[in-house]
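In structure tokens, the next block holds one chain alone, the form predicted on its own.
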Amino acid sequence: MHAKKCGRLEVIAGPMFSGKTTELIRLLEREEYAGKTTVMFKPEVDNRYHERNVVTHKGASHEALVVSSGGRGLGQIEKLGKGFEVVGIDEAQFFRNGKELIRIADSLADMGKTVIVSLLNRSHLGEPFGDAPEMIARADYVRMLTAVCRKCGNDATFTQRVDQNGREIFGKLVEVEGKDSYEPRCRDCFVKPR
């Protein structure tokens, strides 16, 4: 009896600066070391550190295919992902149709692929970020990461948007910016919008 190749959906979630992209790169490189074919996708709106590569806040980098955050980009993930054994998707919260991305990730995993998705699980408002809860619920494995609270040093599970003076600000849900505009906070130090 031959066992069917079993796919899986893995999710790496947490606040900003928790090492989600670092973990995604590590897992893809591990699969590459095992001789598996891999591909990494990133949404075009995330060009903070590099136009093409996925890059961590600390500078680690991995080659990626840049796709639009709309329907065309999701179609590319679905079509091109079929040709690889392992599919990585960074910053999944930036894709405009989260339900479609979930369908695609599920479909690829059902085909025997390993799909690894990194995403923010909460917005800067402290609320579930888009379709992240559903992606997490559908995952076979979830790595929930924490950062270090910028205020007190405890484990941070929230992301706070701040101005140049460190004062909390609230605004539109998605603004792709660097480390000067966001900081990790623990539950006690996180300031909820009024």
Ligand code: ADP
Given for the second form:
Amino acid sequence: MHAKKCGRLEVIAGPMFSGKTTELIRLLEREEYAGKTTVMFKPEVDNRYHERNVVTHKGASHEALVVSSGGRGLGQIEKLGKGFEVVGIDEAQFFRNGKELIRIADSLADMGKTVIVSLLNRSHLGEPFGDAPEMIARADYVRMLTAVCRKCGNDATFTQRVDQNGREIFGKLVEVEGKDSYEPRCRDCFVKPR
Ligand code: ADP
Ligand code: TMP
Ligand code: MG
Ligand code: ZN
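Given the form predicted on its own, corresponding form predicted together with the ligand:
So here's everything in the complex, that chain up top.
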């Protein structure tokens, strides 16, 4: 028996509006109350915004280090992450080299850190988002959250991309937008691309 706490890799997954960022902030703040040192990373996916915070759809926020979604950003997570006991990463699906992010998250957890990663498990095409499946498979703990279907009120596990008239549209994988362009939908209401 040994009492030393292990590191851990936790994943928070689900569709848009399911509360992933809310949960990530909650877990990080909880660790802060426990006296742990924490850091939050967020990929910069859109050059128009350089906010310093992770922000939920409801407006709650937490200070974050915005890093590039390429190799430089991943290098910063690996280097700076070593200096904290708890490492949070929001919007992990946006890092271009998902495999490298997984390697870094795994190795930080091996060092004894709590690594909490929030990601979209599926894209608006209804398919796994990049390397999300592998991140989930390598996690010690997975929280799969659901939103409320915008159409019928059932549990939403999919995200639909819609135009201004609410019609389903399909396109490139990455399109950074909010509630005017995306709707959480249940399995029945989700429309697959043809
Ligand atoms: P995520 O990061 O998963 O997109 P956030 O944590 O940013 O989610 O936001 C969750 C918040 O979104 C909820 O607390 C709620 O206020 C809001 N929200 C808006 N539409 C919905 C919906 N259809 N189902 C659930 N929450 C919704
Ligand atoms: P959220 O999960 O915190 O709501 O943020 C998801 C972000 O991902 C949001 O900016 C929209 C974007 N997104 C894509 O780029 N492609 C997709 O297929 C989906 C579903 C979302
Ligand atoms: Mg979010
Ligand atoms: Zn529905």
